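As a starting point, one isolated chain is supplied in structure tokens, in the form predicted alone.
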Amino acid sequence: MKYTNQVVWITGASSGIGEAMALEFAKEKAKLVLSARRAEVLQEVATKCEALGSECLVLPMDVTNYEDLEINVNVVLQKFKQIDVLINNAGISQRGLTLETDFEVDRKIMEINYFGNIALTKAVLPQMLKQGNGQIVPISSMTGLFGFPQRSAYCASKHALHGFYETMQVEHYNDNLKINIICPGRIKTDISVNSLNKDGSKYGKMDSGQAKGISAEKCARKIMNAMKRNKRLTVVGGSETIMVKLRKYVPSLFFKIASRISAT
């Protein structure tokens, strides 16, 4: 399966997994819609993708500006006439104990990671159903499958995505709509740098575990492979992915180990 000439919309496309995914699709000559808040950085990504032969639409947006989502969908349709793939990658993490984290931090993370994610999906879904096909790829997290220290709001937002998209998988089982939930583990990106502290301030540094993670490029290749195979759920990462099996098969050992893991 190739994505040549398919219209692929990627949020959080200015860096990390989003940028790496854009470059992978550009290699297959997909038509790209690149979205994030930083227009100038998006343009830099677009230039790289265009050099690989991809046609790009730079569409700056904040996924929590819900009133603009329908407008943005129409912009894409005016340009490309269809939307074949939506990769919901925009998101933010946290670093703070549950008891000490301000409620406004919980709210902000949920707005971006969950409500912003599903709002764009709901805006795009009617077009996909109308054209008779589509592929939606929510970028969740390995912590969407279990709890992890200092990530209570982040984990909650990712768990919520699983409930939403698994329901969509059931509801559209007989439709030509692919929904592939991706659960990255430790990927070497700036997600920890951009995380929120317990008071809402920027964390501002790279976690040691994050720094040892697999590259965003390797992650992107694994995600594309899962998409081509239409896998409903895919865990991507290194040795840390063993925690998923421990949580499922030996929960008592999982909780013992997780309680001792450094969350930074």
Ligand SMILES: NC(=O)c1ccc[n+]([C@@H]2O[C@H](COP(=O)([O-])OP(=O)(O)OC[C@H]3O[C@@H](n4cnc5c(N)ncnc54)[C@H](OP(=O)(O)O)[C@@H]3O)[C@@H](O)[C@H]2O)c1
The other form holds:
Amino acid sequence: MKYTNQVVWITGASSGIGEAMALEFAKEKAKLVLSARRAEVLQEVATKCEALGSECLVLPMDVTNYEDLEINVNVVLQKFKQIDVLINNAGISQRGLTLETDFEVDRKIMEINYFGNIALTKAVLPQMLKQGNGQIVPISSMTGLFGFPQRSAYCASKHALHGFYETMQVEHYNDNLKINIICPGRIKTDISVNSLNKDGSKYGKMDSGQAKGISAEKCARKIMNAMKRNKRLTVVGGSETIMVKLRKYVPSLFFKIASRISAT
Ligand SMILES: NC(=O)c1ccc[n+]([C@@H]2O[C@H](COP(=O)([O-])OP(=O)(O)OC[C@H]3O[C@@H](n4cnc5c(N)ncnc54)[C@H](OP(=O)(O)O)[C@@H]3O)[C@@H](O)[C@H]2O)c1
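What would you give as the form predicted in complex with this ligand, now that the form predicted alone is on the page?
Up next: the whole complex, starting with the chain shown before.
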């Protein structure tokens, strides 16, 4: 199965996993809608995708501007007439202990990672049901499956996605609607650089753990593979993914190890 001529909308397409996904879909000549806040960077990604033979619509947006989402759906429909795939990838991480983190930081992370994500899904869903087909891919995290130091808001936002999308998987069990939850482990992107400190300032550093992660390109290939196989939930990463099994089967060991892991 290929995504040739399918309309694929990717949020957070200006860098990291989102950009790598755009290039992966461009190789299959999908029609791409590229969204994030930075329009100029998105245009650069579009130029690379077009060089691979893909038609692109650059659609800059902040996923927390909820009132614009319906308008944006209509812009996509005017250009491409349908929306086959939505990859809800835009997100931001955190570096800060629960005790010290400003409530505004908790709120901001939830607004982007959870409400921004589900609001776009709710705006696109009626069109997918009308078409009679659709594929929605929320990019969660391995930390959507367990707790992790200095990430209380981030983990919470990703856990919330699981409740929402698993419910959709049940509600649309008999519809031609694929919902594939993706849980990346450590992927070498700017996610740590763009993380929020306890006071909401930018963390600004590439963490050593992050730098050792698998590449965004490898991650994108694995995500596309999971989408083609319509997997309900997929963990993507390197050796760190053992933590998912430890949390499930040997929780006492998981808590011992996780409590000792350096937050970075
Ligand atoms: N890298 C990892 O190790 C890892 C692990 C688990 C999960 N993830 C998840 O993977 C997703 C992509 O992250 P990444 O690793 O590729 O990091 P990244 O390079 O920092 O990319 C984040 C993307 O989200 C966009 N974004 C942030 N806030 C936004 C907003 N309010 N509205 C619209 N777009 C926004 C950014 O673009 P603009 O700045 O241009 O808006 C950027 O394109 C995130 O959901 C993250 O939680 C990553």
